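Consider the single chain below, provided in structure tokens and representing the form predicted alone.
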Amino acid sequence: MTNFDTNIFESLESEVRSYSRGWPAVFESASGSWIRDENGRDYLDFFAGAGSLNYGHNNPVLKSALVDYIVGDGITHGLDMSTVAKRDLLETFQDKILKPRGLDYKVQFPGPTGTNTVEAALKLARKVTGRSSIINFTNAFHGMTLGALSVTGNSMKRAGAGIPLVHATPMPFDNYFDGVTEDFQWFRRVLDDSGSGLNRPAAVIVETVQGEGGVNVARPEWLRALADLCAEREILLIVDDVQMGCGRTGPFFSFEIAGITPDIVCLSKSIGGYGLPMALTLFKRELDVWGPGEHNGTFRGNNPSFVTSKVALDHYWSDDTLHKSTLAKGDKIHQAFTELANQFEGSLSTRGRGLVQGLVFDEPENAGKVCKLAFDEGLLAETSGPSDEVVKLLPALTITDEELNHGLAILADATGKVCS
């Protein structure tokens, strides 16, 4: 038998791993907002699976339904076959999410990840319009497969493609020029100027809050203006709600605050409820021009995810309790971060919406230092932004006020040590 290095992760796993480098522990179990390593040490989780665990680790309500389904020999793998689990989810999604919001979307199950739903959205937009170009925004992140990567802004991630990423044109996100340049001035000009060289785009893809890009928050009026611009010029509007949907900003969809109805919506991460892989692509009924099997994927029928998703929608989205709680907890984080920014005036600022909040460091390396100190004290938090200058918080929406206060105290202490 071959003798491997005792650290199997370093000896066998690819160098591409990332989170394990910042959090050097071997995790074994988790519950709610806590995760435990193999030595029995507990860590408060302000990361929540990059937004895949909005309802916490091993949520007991969802776990019970999942265990019952598995023990009862429920369908696990079903491609796009009709199953009881899928029917229950579709009926619940229609009754709890779509109808109360006046949304008449068709539902597509692409592959089970965020980049899969983005790929489906881009492909559908091109099929509907017959155009190939897509407009994206500065500092956007939409996924790591080639189509999604072409509309992503991060240069390091784009470099991994190994080929030219084409048929996408970036435009400035809200406040990219710090208010100096009028919103959409350049966008309108190049769309209407026959000499601009810009091909008429099939679609615009946007995040209402750019998580990986540094917690950049689009104002409701900016989103409304973007929606109007797209409608005026017959360009489809795609909202990527993979990380910011499912209540992360307060309402179920992050675009609700702007009062807009995107043509296509991308969901993944917490739509599965339990952290199981699942993605949805939603689109207006008239856009459903797919032929049977024209877009498919072996794992688009993850029935255990249908089960936990259905229960999460029933349990958390039958009223506005979670919505209000998320906004209140977001205000608590914002207040704590504002106090830190005032304490270290000129070094820090803050931005966010709901339970995605960012503490922005003028000296980018300090964000990583704070996260390292926080980890040493038992808190998981990550950095984001083009220079990793933002400490980004994505706690579970179900986190308690006591847990939130505990984590914020750790962050305040770490920030004080780094910035003093």
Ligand SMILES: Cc1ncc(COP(=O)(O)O)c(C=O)c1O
Contents of the next structure:
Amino acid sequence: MTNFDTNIFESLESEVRSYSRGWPAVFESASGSWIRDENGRDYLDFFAGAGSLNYGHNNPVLKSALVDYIVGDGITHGLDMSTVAKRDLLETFQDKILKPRGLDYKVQFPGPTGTNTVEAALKLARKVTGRSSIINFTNAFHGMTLGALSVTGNSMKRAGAGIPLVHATPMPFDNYFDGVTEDFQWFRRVLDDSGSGLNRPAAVIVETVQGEGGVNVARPEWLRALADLCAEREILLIVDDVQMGCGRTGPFFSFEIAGITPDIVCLSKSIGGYGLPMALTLFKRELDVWGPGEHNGTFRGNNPSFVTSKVALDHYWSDDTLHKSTLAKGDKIHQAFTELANQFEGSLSTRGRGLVQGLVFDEPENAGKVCKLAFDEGLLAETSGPSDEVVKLLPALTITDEELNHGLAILADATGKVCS
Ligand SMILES: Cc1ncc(COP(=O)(O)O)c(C=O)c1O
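With the form predicted alone in hand, show me what the form predicted in complex with the ligand looks like.
In what comes next, the whole complex appears, and the chain from above leads the way.
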């Protein structure tokens, strides 16, 4: 039976839709940290396109470069052809990001999403080492395609695969045992024990802060020990910086805090700058064993993203202003969350780094209730974690202090209502 419902989203769009359920409004325009619905109601955005809008909605500096490029008939779809926009981006990425950090990476343009760069990283690690198995971590999230899903923890998402997800073995993420068990005790043991049943891994894939997994923050010393272990055993280290890269935790790459150099790095989300799809896979020069066209994709050359990406790197990463302000704003949220945690001791705790901060509810359903109340008051915030027990804040890095205060006041009020 044909059902021409008046609500086209319900009648025509698949049941798979998700954010539109938690935020039941029809959005029309956006600027900076604000997004407006079709009735003219403004919402403060503490989610920033799940970390794709680190520089805010319709950032004017990026917009003006994009508009000029489009008006000038610049290449829009470029396959992986050499273009002026791609050259400008590569040169800027080299000068502003790689060189100052002493990183001698080659740059691959995979398909333009996070899961695409993860697939490229896993494939490359397997090709380089000739091994198939990958080590991932508890509560990891790496994407929805089969390879990325195989190294993702969430059981609901994994079940969606419909086939066995193989060749990945989970290890405990930092603090999985609340500090009771020595870091990497299990990992080392199974690596060394020829009876453990663990196939020698090609690579380890890790997020320095697990965003979807509940804002689980790996300590720098844990990351260093992981990097050392990988180097010792000739296992490649992949850092998935899709959500935590591009300044989310302060520095451009989230692993900089640990002083490590991963073998492979995955970037997407905010690397395009403007919220346009784009991804990069970076790897040490000697790992570039790809044959021409061996890993392909029609949308690897989304040139308008290259334009906004380049301008964002020039504008925000020529000095450490953004890095510092991200840490300061992160501290502000941390303080506000700590006050709430003290006020509702036993029901709440907090964790995060830079501008990814989580408010963790002992009763998981309270996190969702807080987000719902916040939405009613004009604030977009989302939950994360295995039981959706964490209110996760990912505001634009360009958010003002007044905007932060405004949103934090809404959250404090909502938390008070839910927890009292
Ligand atoms: C760490 C990480 N990796 C990969 C992905 C997948 O990115 P995408 O949804 O663009 O495929 C995400 C998405 O949230 C992510 O947070």
